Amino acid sequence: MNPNLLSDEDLRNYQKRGYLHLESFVEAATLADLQRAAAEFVEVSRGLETSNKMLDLEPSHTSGNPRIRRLNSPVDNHETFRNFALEGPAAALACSILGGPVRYHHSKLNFKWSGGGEEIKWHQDIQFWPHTDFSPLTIGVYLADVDDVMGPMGVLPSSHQGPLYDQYLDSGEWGGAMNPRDVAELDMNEIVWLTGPAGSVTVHNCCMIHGSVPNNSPNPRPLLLQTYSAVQSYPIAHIGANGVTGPLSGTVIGGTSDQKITIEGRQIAGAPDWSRAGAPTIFGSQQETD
């Protein structure tokens, strides 16, 4: 992984503002591979009448007029997405921003279909999948040219340093978005809309307030998203999406993990990750070998 992928100014801007906007970051050949992979799932969707675990469809979806909201976990469903996120440009960018190595968490592809593709209300990500710190970030790649009418992502600069909002409804049910009363207190004139040609990249911190309006253009606005944290950051089980992120979640990229974590100022040198191989017994671990 190239640790010098970004300039010092880029890194300072990310720390201060909580986001980066990198136009035409992804090379043409890589972008074309991602576009072809995305198109394969559009064809798959034609054989579906309702959503399944892989594809989330709009209610008006038909075979002749496919309308996909989201491809869940593209990294686990296609080699092209897997290579891009775990070995390619997205992985390198995450390592550069976080000082690598990093820990992969999850991925998704939001299509935001043409002619009114659904808005994403103002929200913060960390409440969906809390970690042991606030290092997690999400790297997005526009797979098509995106202008102002296509529902580009909007971010509120430096909001990652502010309050973490309750995203439950007044009924007590999970709403996944900020309460309108809280949104009314934001200065919406400060929102930055991240447009750009296909291959442009967005990066936002897990505490950043962000969202998007409906896509009122005649073209879909596919945005490929992948989330990473610093290697010493761990998702907290049994809260939100943690634990249902796919079999590759937790993959360490750009190095190895020393399994150290700090809680209440005390550092723990934790045991190895046994989630895939299975845990040994304490008796076997304590036997010395020559």
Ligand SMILES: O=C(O)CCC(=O)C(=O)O
The other form holds:
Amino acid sequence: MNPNLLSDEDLRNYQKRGYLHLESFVEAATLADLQRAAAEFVEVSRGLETSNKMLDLEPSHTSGNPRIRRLNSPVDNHETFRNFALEGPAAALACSILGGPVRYHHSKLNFKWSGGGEEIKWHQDIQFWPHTDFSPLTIGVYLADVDDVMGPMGVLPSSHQGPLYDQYLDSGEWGGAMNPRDVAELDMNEIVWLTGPAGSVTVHNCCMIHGSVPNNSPNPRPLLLQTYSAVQSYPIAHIGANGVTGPLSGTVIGGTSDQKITIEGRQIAGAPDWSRAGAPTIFGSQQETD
Ligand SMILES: O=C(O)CCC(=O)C(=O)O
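Switching from the form predicted alone: structure of the form predicted together with the named molecule?
Time for the whole complex; same chain goes first.
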């Protein structure tokens, strides 16, 4: 991994504002591979009438007029996306921002189809998948040129240092977005809309207020998103999406994990990660160390 991918100024900006906007960051050949992979799923979608675990389709989707909302977990569904996120430019960028090895969490490809592709209301991500710290960040790559009318992602600079909002509805159900009363308190003039040519990259911290408006243009707005945390940060189980983020979630990139974690000021040298190979019994572990 190239630790010098970003300037010191970029890194300072990320800390201060909670986001980065890197125009035309992904080089042409890699971008073309990602675009080809995305196009394969559009073809797959033609054979579907309704959403399945992999593809979330709009109700009006048909084989002749595909309308995809989201490809879930591209990293688990295509080698190109897997390489990009776990070994390629997105992995390198995550390591560069977080200053060392990182832990991959999850990925998705939001297509936001043409002619009305849906809005994503203002929200913060960390409530969806709390971690043991606030290092998690999401790297987005536009797979098409995106202008103002295509529903680009918008961020509220420095909001990652502000309140962490309750994203439940008044009814008590999970709403996945900020309450309109809280949104009304925001200064929307401060929102920065992250547009750019295909290959442009967005990075936002897990506490950043962000969202996007409907896509009223004649073209889809595919945004490939992958989330990472610092290696010493862990998803907290049994809350939100943690635990349903795919078999590659937890992959350590750019180094190793010493499994040390600090809770309430006390450091634990945690056991190895047994989530893939299965846990040994305490009897087995203790006998092996005799
Ligand atoms: O696709 C977008 O515009 C925003 C994505 C996003 O906010 C999310 O998936 O958390």
